[in-house]
Amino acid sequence: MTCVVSKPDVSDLTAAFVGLGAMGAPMAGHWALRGYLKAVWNRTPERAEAFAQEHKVMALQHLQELPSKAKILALCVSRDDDVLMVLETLLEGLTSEHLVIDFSTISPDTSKRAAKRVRGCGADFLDAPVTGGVEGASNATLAIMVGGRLESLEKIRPLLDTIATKIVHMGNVGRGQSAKAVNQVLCAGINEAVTEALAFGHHLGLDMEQVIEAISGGAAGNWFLDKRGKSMIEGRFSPGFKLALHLKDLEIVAALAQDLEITLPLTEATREHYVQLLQQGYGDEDISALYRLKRPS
């Protein structure tokens, strides 16, 4: 694709959103409620149409239309290849007035490749992975780790403030994704610890609702125990954060660790457990499905 090359200059905050999944839909919804959102596109057109009708925005049939409808183009898709495909389709319409912000979780190297392509058109690019789960997206309490030019971040901070309570500029493009990789390592370790501890409590014959209530207020309390503990012991594993997607993120972590020539034993254990669960058909369940491998039979 060819594009017009000039200096970036985002002049307004009209936004379009690509990817209306479990995270993207509520995030885009907050923008729509505040009048920022003009258009959406989703791989499944029916989902885009339903969202557009609910929020009184445009559902576009073709990705190529997005740059003509908005200056801020936001992505929230699943995988590296999805990000690159979307951007290749958008490139011809990008100008110096556009800013692409990618909320997806992908590798730092892919973010750098994406930024190079976007900046080659005179537009700018921020990698801005989020954390906080579906609850954070729905309640506008996400944390965002941003890589890219600080001046571009500041121009769209009013947009980000509508979906997040914490926004941290991590440095150059790719640094946001590096920080998200750290986050995913922590999520893996917490998942292992919480599921193992609750299974241990079951083996001890304790009332697990009482256990969760007792420990949630102490040093062992954490977000995952609070949000997933009760559903886990009841055998409910609806996402949430899909196990298959966390496995994808941990594969990114593994590649980074290999490049650094370091080992992450706990993360590797979680990857192995997730592969087992994926093979058993639980990839679309919440990551708390790890409890399936540990609870008493």
Ligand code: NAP
Contents of the next structure:
Amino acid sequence: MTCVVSKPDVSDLTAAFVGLGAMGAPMAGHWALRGYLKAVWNRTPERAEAFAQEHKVMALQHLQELPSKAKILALCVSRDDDVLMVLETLLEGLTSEHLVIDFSTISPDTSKRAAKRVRGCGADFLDAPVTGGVEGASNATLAIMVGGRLESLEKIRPLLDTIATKIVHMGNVGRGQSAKAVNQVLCAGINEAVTEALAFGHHLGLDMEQVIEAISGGAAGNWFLDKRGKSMIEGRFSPGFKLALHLKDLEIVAALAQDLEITLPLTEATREHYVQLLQQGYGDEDISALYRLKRPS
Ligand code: NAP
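Now show the form predicted in complex with the ligand, given that the preceding structure was the form predicted on its own.
The complete assembly is shown below, putting the previous chain first.
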């Protein structure tokens, strides 16, 4: 691998996007609409071609071409190894003019490894996991937790403003992912509480649509109940957020908790429930499929 090392300078806000999944496609779509996005690459090329046709940007056949098309290189792929694999292919083309921003949810340590590789080429790296679901990505109302140099965040802020209503700088690389791990613990608990409560209501013989309508506006109301309550009582679990991906996040959380020598009992229970559901073949369903265990039909 050869790369040119000099002082980072990201004055050019042309962007390219890797990973046009449930989150990446709508996020990249906002950048395309504002004229920032020049090129996309997706592992399954048909997805990139369809996106490129709709948004009038380039669909690249080879990932290696990406750095020559744009200065901001965004990733939104599934797991730690996917981020590292994509980066290894990009490294050769990186210069001090590039900024890599990773929206994927991965471990803080992997983000630090990724940043080291990218910075070794003179480019910069931000970990920038997001929350707000596919609805947040579509409606540009995400919250982003950013780790890395503040000056790099400030340079890319105009692009982030097109997809998010909240952007918080958490500190050094990895701190964004640490904050996201906290978010995922909370999501696990909320999923347990909502699925259990709705199953309880079902057993009480209540009209659950009415219950959801009544409690949504009160103290127990929350995003997950609002967005997934109705579909789960109707037995629809299309993602959304794939259960296998939340399980991946809870495994990251478990490793962090182990390092800290603390226990997170509620998160552990959710992790066990997800493993059961995965074994039953529901890993590609939305996390609200937890309802299947609470109210088996
Ligand atoms: P998704 O719909 O499954 O999409 C995953 C994307 O990653 C696809 O474009 C996939 O390509 C690509 N990918 C996977 N492995 C790859 C590899 N080895 N090399 C290159 N590309 C690869 O997942 P998603 O829901 O968009 O989630 C993406 C990330 O955002 C995950 O880290 C997830 O935890 C996080 N996240 C998700 C949500 C949510 O509500 N969905 C919310 C916040 C954060 P193919 O098209 O070829 O499969």
